[in-house]
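As structure tokens, one chain now follows by itself in the form predicted alone.
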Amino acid sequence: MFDYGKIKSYKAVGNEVSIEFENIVGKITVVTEDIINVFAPHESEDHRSKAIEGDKYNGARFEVAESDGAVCIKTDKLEAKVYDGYKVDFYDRDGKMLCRDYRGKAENSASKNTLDAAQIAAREAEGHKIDIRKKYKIEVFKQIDGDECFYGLGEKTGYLNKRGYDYEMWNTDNASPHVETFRRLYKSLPFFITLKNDCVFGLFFDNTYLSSFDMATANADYYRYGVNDGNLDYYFIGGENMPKIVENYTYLTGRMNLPQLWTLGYHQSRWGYITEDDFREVADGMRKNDIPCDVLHYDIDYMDGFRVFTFDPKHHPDPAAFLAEMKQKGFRAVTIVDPGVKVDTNYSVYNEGLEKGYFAKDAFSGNVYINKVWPGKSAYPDFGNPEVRKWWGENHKVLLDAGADGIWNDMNEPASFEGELPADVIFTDEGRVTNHAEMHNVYGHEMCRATYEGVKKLTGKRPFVLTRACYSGTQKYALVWTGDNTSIWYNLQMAIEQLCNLGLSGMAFAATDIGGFCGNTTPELLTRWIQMACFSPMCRNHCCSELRQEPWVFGEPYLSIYRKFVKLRYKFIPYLYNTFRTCTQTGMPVMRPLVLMYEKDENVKQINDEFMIGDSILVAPVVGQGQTRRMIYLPEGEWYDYITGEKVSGNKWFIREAPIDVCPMYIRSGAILPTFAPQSYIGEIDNDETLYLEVYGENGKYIHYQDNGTDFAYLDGAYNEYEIVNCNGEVSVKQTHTGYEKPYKNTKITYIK
């Protein structure tokens, strides 16, 4: 661990306080009154952030003084006290301790450990190496006071509360069943929220190298961040509650733009749809079985020998005509694009990339680095190069001209079949030569950036870019899914925790593969999965080529139940869309753990199997095999059982019957929910004709949003807003903003009292 030494002097310039230690100069930067950056230039004088774009300083006032051996930087909301050894403690404006650097000995002992020796041995026997002895060049130890819960860190396995887990940030394609012992998955989102009984705060460690997060696993007295390369570069994020922490974090790293409306519909996918007839069969099956569906996904088999930006001429001789045919039936196409470019001198994409020096290079020979993925021998585009990103984005014209409406970025950890890319493979970062060790965790991020910018330029529409790998800030460019899960009940259970923690980590538009990607789903598992996933931000059924799990494969009664829940999703798409609108403004995710909404309620801190959609719908799906009833907790207030209409008082546990065709869900009293009329796909009917509302209880207020659901005109004011007020059972609708040319002609209200 680096020894910073004692403080020698300090000075303030602009919004930055430089503190000279004996062995390095540290920098404390005030970003806002709620956000303070701690930095030390171990590798470079600049931050080199991929997550943060532009200057985020908002002019916040602050004072600097020396007191009791500390340099004190105080804003209107926070105070950072910096001591010898670059120990940094954070307080609120009233002087209450929020977060303190650990001063004790960093050790592992049975008496100090959150896990006992037997538990550690059991975890390690399962292949889960407990990283409790490794030392890092750069380490940050934060003191545990005893009541901490940790939330965030993206899609990491395990329960919602990450206390007692240890993880690594290193984007990894691992085909094994995703279980609690995984330390790595596809995404690196090094941000988490610490919730204590009397305060809450966030920490974002903005370093793209392989890093470690020990959430009080090695020692119950501290939690630790460690990394061997790059800079010490982390942000303390304050706020009065969890929603404010999320708002401040997404202010820093960016927020998603609104998705196109059709993307909120149901998506059907399978690795194994190959020919045009395969897609026709699935499309016809959707309409024949009355399953609403908007999107069919085209996995790698649509390509010519897995060459990206091509169609197989045998199976897709006229892709533009075929995709136009599908669009007439209400089906949009999302085509997969992997980063590996086939080594083939008869392939224009490879030849152009080779000629222009657009591929990563081997450190020893200086030649293009080659590994194997689906096309066989493949080169890897150097997405850190702006010219490469522009070139890559422009290549999507082939797919978009053929009629594709969205792009699916896969294998972009980057995955490789002949061992992981060596750390010294040469990449660039905005003109600066660097290596795979630094760029690995942002490879997917930069690929998404290239895709997003290319699609936006080529179409003028809001790009739909789905990605497996990402880094903090990717929410500006793409949505995510949790990768190659398995058809096991644990992966259904864990999907809720993953999606909620992704939302807390900025990735609000997220999905899991319904039914599981690998393995053999069962009719019960698939049915329970759609009951959960119909409320998730994105809803996609996807599996591998050996399997079939379309909604009708198991017959009745499962087909009818599946249909019912997909239709339920379509009913609530306007509410989902409004919730996405809120996300673009505040960062608040669509799918929310109960603790985000009710953090003062001790009962919700460990609830893993319930969630909120927006602030009005609570969903309590069945996630255990054979269960036909379940325990439910409702937070404070009055709630309506959506199925029975019964009014239920909250702040209590109770048992709810839940046979195979029931997913318990509750609507908050006071809620006003916009809905759609039944339809087979978005746009089949004119959704701007009538505003449908479900009104719960006697009093409530809601802001409803409406735009064209397609392009960026809303950023220039081309939208309508309506203030809907329920006062003692009388509902009024007032248009408060006019900018979209198709205001509603009618309003139909359903009262639930």
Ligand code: GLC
Given for the second form:
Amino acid sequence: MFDYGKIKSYKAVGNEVSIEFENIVGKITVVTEDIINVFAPHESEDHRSKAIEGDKYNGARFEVAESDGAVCIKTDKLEAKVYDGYKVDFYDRDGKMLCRDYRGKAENSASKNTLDAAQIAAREAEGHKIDIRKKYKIEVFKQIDGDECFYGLGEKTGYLNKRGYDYEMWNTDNASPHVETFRRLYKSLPFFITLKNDCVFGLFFDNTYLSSFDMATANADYYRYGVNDGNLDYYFIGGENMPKIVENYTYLTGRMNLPQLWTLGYHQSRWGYITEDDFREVADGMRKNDIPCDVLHYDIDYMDGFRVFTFDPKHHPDPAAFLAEMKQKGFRAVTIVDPGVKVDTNYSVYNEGLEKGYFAKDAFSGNVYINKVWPGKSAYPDFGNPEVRKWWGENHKVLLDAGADGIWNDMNEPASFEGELPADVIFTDEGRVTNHAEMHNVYGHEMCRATYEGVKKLTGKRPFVLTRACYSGTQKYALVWTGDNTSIWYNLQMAIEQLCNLGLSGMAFAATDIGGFCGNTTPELLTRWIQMACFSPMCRNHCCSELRQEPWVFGEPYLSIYRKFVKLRYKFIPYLYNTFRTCTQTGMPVMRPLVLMYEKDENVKQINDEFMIGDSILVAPVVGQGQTRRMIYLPEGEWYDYITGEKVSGNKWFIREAPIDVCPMYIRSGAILPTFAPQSYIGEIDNDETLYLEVYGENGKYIHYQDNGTDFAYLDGAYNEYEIVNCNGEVSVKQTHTGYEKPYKNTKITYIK
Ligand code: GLC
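Since we've got the form predicted alone here, give me the form predicted together with alpha-D-glucopyranose (GLC) too.
Now the full complex is given, and it begins with the chain already shown.
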């Protein structure tokens, strides 16, 4: 671990305080009154952030003073005290300790049990993998006081509270069943929230190299961040409660744009739909079985020999005509695009990329670096180069002209079938030459940025870019899914925790493959999965299994149950859309763990199998095989059982029956929920005709948002807003913003009292 040495002097310039230590000059930057950056230039003087765009300094005032051997930097909300050895402690404005660096010995508290080399070898002989705890050049140790819970860190496996896990940020394509022991997955979101009994704060470690997060496993007295390269560059994020921390984190790293309305519909996918007739059959199946559906996904088989930006001439001879036919039936198309470009001198994308030097290069030979992915030998576009991003974006014209409505970015960790790309493969970061070790975790991020910008320019619409790999800040460009899960109950259970933690990490628009991607699903698992996922931010059934898993394959009663839940999703799409609108303004996720809404309630800190959609809908799905009743906790307040209409008081645990056709759901008293009339796809009927409202309880207030659901005109004010007030059961609707040319003609209200 780097030894910073003693403080020699300090100096404030602008919003930065340089602190000269014996061995390096550190820098504390005030970003806002709630956000303070801690930096040391181990590799470069600049931050080189991929997550943060533009200068986020908001003019916050601060004072600097020296006191008791510390340099103290105080904003209107926080105080950072910097000591020798670059130890930093954070207090609130009134002097209450929030977070302090650990000063004790960094050793394994279970050290009496550590194994010697021979003992490790003996265990490994049987195939056990013994994780040796590494030491890192840059390490940050934070003191554990005892009551900490940790949330965030993206889609990592395991339970909601990340205390007791040890993870690494290194985007990894791993198709083995995703289980709790995984340390790496597809995404790097190095941000988490620490919740204590008397305070809450966030820490964002903005360094793209492989990093490690030990959430109090090695030693019960501290949690530790470690990285070997790049800079020490982390943000302390304050705020009075968890929503405020998420708001501040997404202020820093950006927020999603509104999605197009159709993207909130049901998506059907399968790696295995090949011909036009395969897609027709699925589309017809949806309509025949009365399952609402808006989107079909075109997996790699639509391409010509897996060459990106092509269509297979045999199976898709006239994609424009075919996709137009599908659109007529109300089906949008999302086409997959992988980064690997097939090495083929008869292929224009490869030739152009080669000629212009757009691919990553081998460090030794200087030639294009080649590895293997779906098309066989492939080259990797160097997305850190703005010219490459522009070129890549423009290439989407082929797909968009044919009628694609959205793009699915996969394999962008980047995946490679012949071993991982060596650390020294040459990539660029804007104008600067660098390597794979630095760019790996942002490869997916830069690819999404290229796709987003290209699609936006070519269509003028809100791009739908679905990605598997990402980094903090990717939410500005793409939504995510949790990759290749498996048809096992644990993966359904974990899906809730993954989606909730993704939301807390800024990635509010997220999905899991419904039914499970690998392995064969069962009727019961698929049914329970749709019950949970019909409320998840994006809703897609996708698989690669031998057996199919379209909603109808298991017959009755499963088909009817599946239909009921997809219809439920469609009913609540305007509510979901409003929740997305809030997310674009505050970062508040759509799918929320209970702790985000009720952090003072001890009971909810570790509830893994209930969640909220927006402020008002609580969902308690069944995620265990054979289970037909479950324990439910309702937080404070009055709730309505959505199915029976019965009123239930919160702040208690109880058992509810949940046979296979039931997913327990509770609506907060005071809720006002906008709904859609039934339709097979969004826009089949005119949704701007009538505003439908479900009003729960005697008093409540709600803001409803309406726009064209398509483009960016809303940013220029082309939207309507309505303030709906329920005062002792009397409901009034007042339009408070006018800008969208189709205000509702009627209002229909259903009262639930
Ligand atoms: C990867 C993706 C999966 C996709 C498959 C084929 O495994 O995660 O969703 O179906 O590649 O493209």
